[in-house]
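Only one chain is shown below, in structure tokens, and it's the form predicted on its own.
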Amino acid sequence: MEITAIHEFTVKIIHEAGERIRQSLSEKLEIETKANANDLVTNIDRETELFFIEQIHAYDPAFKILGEEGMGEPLESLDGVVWIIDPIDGTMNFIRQHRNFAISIGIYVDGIGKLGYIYDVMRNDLYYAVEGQGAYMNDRQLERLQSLPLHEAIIGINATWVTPNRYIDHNKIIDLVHHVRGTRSYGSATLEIASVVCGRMDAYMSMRLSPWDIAGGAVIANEVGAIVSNLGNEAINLEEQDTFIIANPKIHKTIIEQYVHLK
């Protein structure tokens, strides 16, 4: 796989897809529910995923594609070149706010992340990384993350973490919230990951994310020194849903060991 050519091609189709999405905001959306009433999908999610599939297969029909809306082929493994795509991460925001949503793409070869992209569609900000070549926001290279103590950290969690739930001991998370400098929640996992890799936040956690939520961001994270894992401090799983954390390397282990008690 010719990395430079693939990168240039990917940037091109991401920007094309972003323009198509922006234009769609003046149209009436077709909205459906998936797993539950808050798990939404629109015709634009599906049309955008189909656009990527058509473009990628025209470039090389041997490439495999795993997409959130299931329009790619079923994958039995991560062998070969696999594109992991979320056409619109933050569909609720897309529908209600017309902002705070993103396109995410991770390109993996035999399970190893080679290229990663998060595109903030409405701000026209593209975060990307090529393995071993650093991470960028648009044309500006991102610095490697600097160490900081936990009490100075801003972490991304939503309100569910501090209420009784079936995943974690919420009382320990309340302790964490009291200890850190602040919390944020934007409603888009990929944009929360982007906030960590560029230093606007210092950690982001989720009780359940899918491969397309994290595949692109994980590649970018590696290039700035952020640590990604599940909440058991195990390697991320790109074949099924799992818990997730990305954090500044200084605080990753502390958060997991002292504040995350899985049920």
Second form
2 protein chains.
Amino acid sequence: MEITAIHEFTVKIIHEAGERIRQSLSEKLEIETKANANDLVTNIDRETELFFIEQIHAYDPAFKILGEEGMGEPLESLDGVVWIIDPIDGTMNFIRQHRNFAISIGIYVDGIGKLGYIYDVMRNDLYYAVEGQGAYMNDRQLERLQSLPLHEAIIGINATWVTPNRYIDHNKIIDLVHHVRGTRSYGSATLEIASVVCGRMDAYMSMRLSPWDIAGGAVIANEVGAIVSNLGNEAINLEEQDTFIIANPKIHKTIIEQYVHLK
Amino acid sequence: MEITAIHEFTVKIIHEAGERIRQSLSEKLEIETKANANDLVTNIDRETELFFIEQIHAYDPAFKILGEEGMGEPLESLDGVVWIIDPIDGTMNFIRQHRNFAISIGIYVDGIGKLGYIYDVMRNDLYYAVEGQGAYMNDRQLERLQSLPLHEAIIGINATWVTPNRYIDHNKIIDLVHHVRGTRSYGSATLEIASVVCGRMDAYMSMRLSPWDIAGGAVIANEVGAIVSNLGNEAINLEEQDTFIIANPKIHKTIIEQYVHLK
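Same protein, different form: I have the form predicted on its own, so give me the form predicted in complex with a further copy of the same chain.
Below is the whole assembly, all chains and molecules, this chain first.
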């Protein structure tokens, strides 16, 4: 696989998709619900995923595609070249805020992350990495994360996980919230992951993320020394929904061991 | 007081201050703690407040100034023309993220809000209002807020208030978090207030805000029909720290009556 050519192609189609999404904001969105009333999808999510599928298959029909909106073929394994795509992460922000949403793409070969992208569409900020070649935000190389104590950390966590829930003991998360310097919640997993790889936050965790939420970010994370895993400290799962944490290496283990009690 | 002239002057000094802050990001910040380890201030907060005081007193020495960093004279009352200024709201974001912080100014005459400003420094977005003349984000007039049911609302609330605390019964806030469509937390009260006046969020609440956090936003809120009060549903207090809520008029009363139990 010619990594450089694919990287240039991916940057090009991400910017094209971003421009289409920005133009769509002046039109009326068609909004539908998916699994529940708070899980929304728009015609633009679907059109963007279709745009990517068409472009990618025109480039190489052998590429496999796993997309949030399920418009690619069913994925039976991670063998070969697999593109894992979220056309719009943060759909609720897209609908309500017209900002704070992102395109995310991870390109994996036989399950190994080779290229990762998170594109903040309205800020026009592209976070990306090529395996072994460092990570970038636009044309600026990202530094490896510097260590810091947990009590100085800013943690991305949705308020839901601080309330009783079926995944973890929320009382331990209350302890975590009290211990750290601050918490944030942006409503877009990929933009929260992007904040961690840039050192703007020091960890982000969620009880329920899908492969397309984390595939791009995980490649970028590796290049800056951020640790990604599920909340059981196992490798991330790119075939199904799971818990997730990305953290500064200094605090990853402490958060999992001292503050995460999975049910 | 010549409102139009003061408005033009205020826009000019806000943009000048913003440019100085953006330039400061390439220099090393001097960081100190204030009331506690998580309450930070930098040399740039202080220099920006001093810049505003000098500019405003050069314009009219009779103007009184209440600033977060306390570099104006002690304020004995809200009589006359009072400028209430936060030179950098979201100092932790300023330090760690180099984004997601704002300048906020409210100009009050005998306690009545006449002009309000929130300036998102890194996005270069200015939210403002002149009493009775509508509210704007840059050159776009903001629409009056449209009503929506609470279960479709996005609420700005810090995770701290979902944990046991000395201000409110957090169990009721847990109920609120479960009832609404989503929550967000940006780490800057004024940018969260700006999100509500634009309709990007539907409410924002905090147990502990100061006059400079809310003075500018309250003027803007009035022009779009957002309701501001403390959590006891009393008028906001511009002389001391208090609880605070800004909300879409459809949900303001419901949140206070059904979900806020003050201790």
